[in-house]
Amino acid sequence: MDHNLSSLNKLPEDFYLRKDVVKIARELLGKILVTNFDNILTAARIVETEAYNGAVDKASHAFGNRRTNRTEVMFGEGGFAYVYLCYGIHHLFNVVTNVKDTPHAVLIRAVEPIMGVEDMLIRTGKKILDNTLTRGPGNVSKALGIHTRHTGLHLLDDEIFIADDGFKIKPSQILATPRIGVDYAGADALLPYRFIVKGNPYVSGKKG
């Protein structure tokens, strides 16, 4: 389960920056999410990823560039944390993409953890590793110690950031599927903006 973490590369800032949110999406499957609060470290690998496209995006919190204190961070640059509570309990968290007034985002849905599993185990009240810690936005975020009052951080700091360790999914083993739980988006509910690592124990939902 250990990771040596000088092996690991900060995505830069033009990782994020670029406009096509689907692609950086697919793109985010086998990086590794890292967060560093009070001196814990954990972190894991992405397996499961949900792309939202802004303001013609009817499943996007800033669909018709809907502007609120909530979403204002997904009209700045890319590269921030986007974090927001559902349903009053799960902490939600997303990488803003795109330049500044495109308010571009990726939920990060599902991780495999790789470094810190026992404070995970704190963090989310189990007793033992299974695929259940960090299978789901909320659980990902709980394992993480990823809180609302995170949003905004930059992730090229070294509280939250996402890393490249040279580890490669081939396209073989990567699916796109419909958006879980946006059903409310009509047609746009439809689009292929869900990736997941094939036969990854830890992706929520739907498998295939």
Given for the second form:
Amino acid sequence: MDHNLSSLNKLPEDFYLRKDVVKIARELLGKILVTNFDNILTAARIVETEAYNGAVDKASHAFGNRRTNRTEVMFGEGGFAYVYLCYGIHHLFNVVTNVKDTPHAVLIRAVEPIMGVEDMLIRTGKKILDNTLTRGPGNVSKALGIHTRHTGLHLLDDEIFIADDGFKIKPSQILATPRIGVDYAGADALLPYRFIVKGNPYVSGKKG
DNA sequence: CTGACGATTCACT
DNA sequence: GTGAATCGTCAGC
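To complete the pair, please output the form predicted in complex with the DNA; the form predicted alone was given just before.
Up next: the whole complex, starting with the chain shown before.
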């Protein structure tokens, strides 16, 4: 498969402005997440996502329309990056969706490296490519060089964007499961808002 | 200003 | 399976 830059078509703004965040999370499987910081280009195919359904979702940082400096970007228009620090160590990358004042987001939990593997190895301090390089949301950000300072970047700019190279995941290869690490969310923790590519070795946690 | 804690990961046992 | 790492964020004083 051809992986040069010219084959990468950014997802249009319309993609992010739609109202169904669960559907968007499913559709992001198979798309390519690209980062281009300091002339280092890395790209990877998305294989695991989670939808966070804003004000009515107890697992969301924006539950009850809670606005803080951190969550403010989620209250803006879809198509921006929401990056936040977890456990003091891990930078988690999310895509903001829906229109202004509806704080939806999709967490990217796992990707499969396509371009810039050497740079990902340097960033993560790993010696060889294996499934752990970009498995789990903390590792995704580490390998792609994403930091909390990148929160608020627009996904149609050239530093972080998501592209479609025409690759299609068959519906039969997609599995919906409950989300990871949100037990505190009560009944909302059981919602099938996590999407994975069946059998992909980069998928984190339970494979279904 | 202070203290508690988290959409996790890794190195252990 | 368990615990430590580690710091920005937020509520409360």
